[in-house]
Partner chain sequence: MLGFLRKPKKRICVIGLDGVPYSLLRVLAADGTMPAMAELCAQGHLQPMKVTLPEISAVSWTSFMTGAGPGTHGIFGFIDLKPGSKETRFPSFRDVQVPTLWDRLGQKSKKSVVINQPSTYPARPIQGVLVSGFVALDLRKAVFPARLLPDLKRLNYETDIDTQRAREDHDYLIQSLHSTLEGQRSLVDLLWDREEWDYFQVVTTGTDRVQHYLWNAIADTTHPYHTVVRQYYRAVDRFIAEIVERYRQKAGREQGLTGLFLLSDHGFTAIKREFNLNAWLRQEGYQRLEQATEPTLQNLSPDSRAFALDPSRIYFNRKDRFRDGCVETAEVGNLTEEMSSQLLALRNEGEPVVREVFRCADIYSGPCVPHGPDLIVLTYSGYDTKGNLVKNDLFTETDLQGMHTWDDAFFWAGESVDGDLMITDLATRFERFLS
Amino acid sequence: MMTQGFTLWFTGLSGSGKTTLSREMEGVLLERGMKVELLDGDVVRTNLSKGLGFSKGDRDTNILRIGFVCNLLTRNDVVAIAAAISPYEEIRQKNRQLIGRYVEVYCKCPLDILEERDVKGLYKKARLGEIKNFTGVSDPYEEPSNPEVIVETDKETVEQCVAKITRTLELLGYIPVIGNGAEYSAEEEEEIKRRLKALGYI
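If we take the form predicted in complex with the partner chain, what would you give as the structure of this chain on its own?
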């Protein structure tokens, strides 16, 4: 089946689950027969954006470059997945406008929990002043105003987050529905029956 491309853009603070979820979603989309390319912010900084720093200007350039590549992929019917902190709303909106078929996933997690997790030890270094311009600590992060999906990674499991994103993509008509195409599970059908019977509708 021929499918159209789109961009799945993960935004959120460092350690909020963008890389994990983007890799999971890569698998889900490949299983559904889509052509997928993953652009991870950390990886992109070693090639496409090599040499750029963390000033506001450099950060914007980095995100716009990723957006540019995502747009090229999207218009060639590839699903582009971007996972980057992308802290500024204005720049995310620019990419949204450029790409069109754009789905934003906000990986939401409170800062205190991220600092507690601190898998890479970056928050500690930032607090000690060893890393400058660190988003959430010494640099701003602007929450998305209208993301298609919010995943609360301190409250939801990886599976729940993946299911939520997948569902949204199905509802948007961006990915094919798998299984028997039934809207409701057997359990849900029973609940609907119960409600309709109580009103005399069936």
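Having seen the form predicted in complex with the partner chain, could you now give me the structure of the form predicted alone?
So it's only the chain below, everything else dropped.
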């Protein structure tokens, strides 16, 4: 069965789980026979957006570039997975409008927990003023207004997050259903359906 492309866009603060979940979802989608390209924010900055800084204008340009590539992939029946902080709602909405088949996943995690984790030591450096324009500390992060999926990465396991994202994509008809859906509890299923209903999908 020929499947259409779409973009799976992960947004959230640094350390909220975007890269981990995007890699897990890449595996899930490949197992289902999809063509997948993963665009990680850090990797994109090294290649596609080399030379851009962290001013609002440069951040917007970076996210719009990722959106442009995702749109090209989506049009050619590839699943584009983007994992980037993408802090500004206006720019995320521009990408949504450009791409069309766009599923936003908000990796939600309280700032104090992210600062406790601080795997890369970035929050500490930002608090000490060693990193300027750091999202969540000295730069704003605007929460998504209408994400298809919200995963609370301080409360949900990686497996639970992946199951929620996967089931959402199944219900949207973007990926083939495998098995009988037994890995989702009735409560989880209802939560996902409520979210999609509220957004006007079902």
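As the structure is a prediction and not an experimental result, all values here were calculated from the model. Here, rigid core means the biggest group of C-alpha atoms that superpose within 1.5 Å across both forms. Positions refer to the first chain, counted from 1.
Novice: Arg23: after superposing the rigid core, is there a C-alpha shift of 2 Å or more between the two forms?
Specialist: Shift of 2 Å or more: no.
Novice: After fitting the core, how far does the CA of Glu190 move between the two forms, in Å?
Specialist: That residue's C-alpha is offset by 16.8 Å.
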